[in-house]
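What follows is a single chain, given as structure tokens, in the form predicted on its own.
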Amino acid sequence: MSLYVAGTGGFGRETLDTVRAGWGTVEAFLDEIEPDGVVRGVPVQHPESAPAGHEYVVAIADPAVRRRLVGVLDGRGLNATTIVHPRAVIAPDTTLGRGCVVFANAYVSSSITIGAHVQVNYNATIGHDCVVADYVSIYPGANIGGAVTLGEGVTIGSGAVVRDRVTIGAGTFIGAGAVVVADVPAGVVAYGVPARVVRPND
């Protein structure tokens, strides 16, 4: 089955590493803005012109153009697929949904229910029975702790860390350094040490 991978920024050329790393191939790129290119030998091509009935992974980091995005390419008739790279560790009893990607390094612990088109970085962690909703971006080196609640479309920004049975709402999003010692609300932008809500997440 060909893969087909939306987005050709930083992201995009990772996941290219990822699935050539044990997947299989990618069939081509999907870019809106700068389709008919090639990127490290892979054709580009407008996500319209996908084919129904093949495989594809969004690779693109903000929550909001990722689910514009999956909902293109669903109602095309393509299906979300799951990349999780051979040097990521997924424990037991954890489930992935689908459209997820795990870059090399991550670990999942045990336990753990994650939501559909969801972003694991590299060196990211995430541990024992968290609950991590559709859309989320976890970015590298973010150490999330155990029984932690991510609400759809929270993003983690590099090297934060997430105390244990802390939630986070919807929309937010965790600066990079932080430390989450608290509840987070929806929809805001959070950062320092401790983190503290600094303005809406526009």
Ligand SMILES: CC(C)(COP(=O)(O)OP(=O)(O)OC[C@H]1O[C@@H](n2cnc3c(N)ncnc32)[C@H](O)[C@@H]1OP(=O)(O)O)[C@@H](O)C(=O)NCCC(=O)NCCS
Given for the second form:
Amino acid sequence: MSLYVAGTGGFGRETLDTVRAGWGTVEAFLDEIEPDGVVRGVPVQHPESAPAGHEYVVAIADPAVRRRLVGVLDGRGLNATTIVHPRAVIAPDTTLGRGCVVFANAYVSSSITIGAHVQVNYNATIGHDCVVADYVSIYPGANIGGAVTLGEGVTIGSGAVVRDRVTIGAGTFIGAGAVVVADVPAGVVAYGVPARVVRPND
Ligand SMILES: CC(C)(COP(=O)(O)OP(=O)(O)OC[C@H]1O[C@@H](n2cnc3c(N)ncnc32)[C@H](O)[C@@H]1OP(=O)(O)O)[C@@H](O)C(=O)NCCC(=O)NCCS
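Previous: the form predicted on its own; requested now: the form predicted in complex with this ligand:
All chains and molecules follow, beginning with the one already shown.
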């Protein structure tokens, strides 16, 4: 079984590092914009040429792009796989859906439900009993308190802190360094200390 990694940007190359740290090898990168060449010794090809029956992960930060490429690759008959760096912690009673990527030094605590195609960057932490929906992105160094609910496609910026028991609605983007102390509605950009809604997330 071969692994295909969609995305040759920063997150894609960091995912390659994560795979090589413990999981195995990458057969090819998949890239719609520059589908030729070689990146870090790995050949690049167009997603539409990825062969059925193999494994894939979409390593692109933007949740909407990730969702679209998942549709393309599922439609071609590939199977999404979850990759966890050997130096990340996934505590007992926590489940991850398919297609997730968890980088080194992430700490994902116990009794957490994580959906599909979720990205947890290096040095991020997620507290006990959280519910994390599909396509969430947690950027480096963000800290999510216990029993937090993150809706589909939420992004938590670098170094942000989310207080325990808060709910953040689907499609919302929390800016770098924010401190979220109350619920945030769906579809907005919020940042600051304490975090305030600034505008819709277009
Ligand atoms: C929140 C965010 C999406 C806003 O982006 P944007 O709409 O393009 O915002 P701009 O850069 O145009 O800044 C608009 C204003 O908001 C302020 N601002 C932007 N992001 C801010 C943040 N995270 N905290 C506080 N203020 C912020 C800017 O200082 C600027 O203020 P001004 O109008 O007084 O000059 C972005 O700044 C952010 O934090 N992204 C996350 C980045 C990150 O974590 N990267 C890690 C990648 S691995």
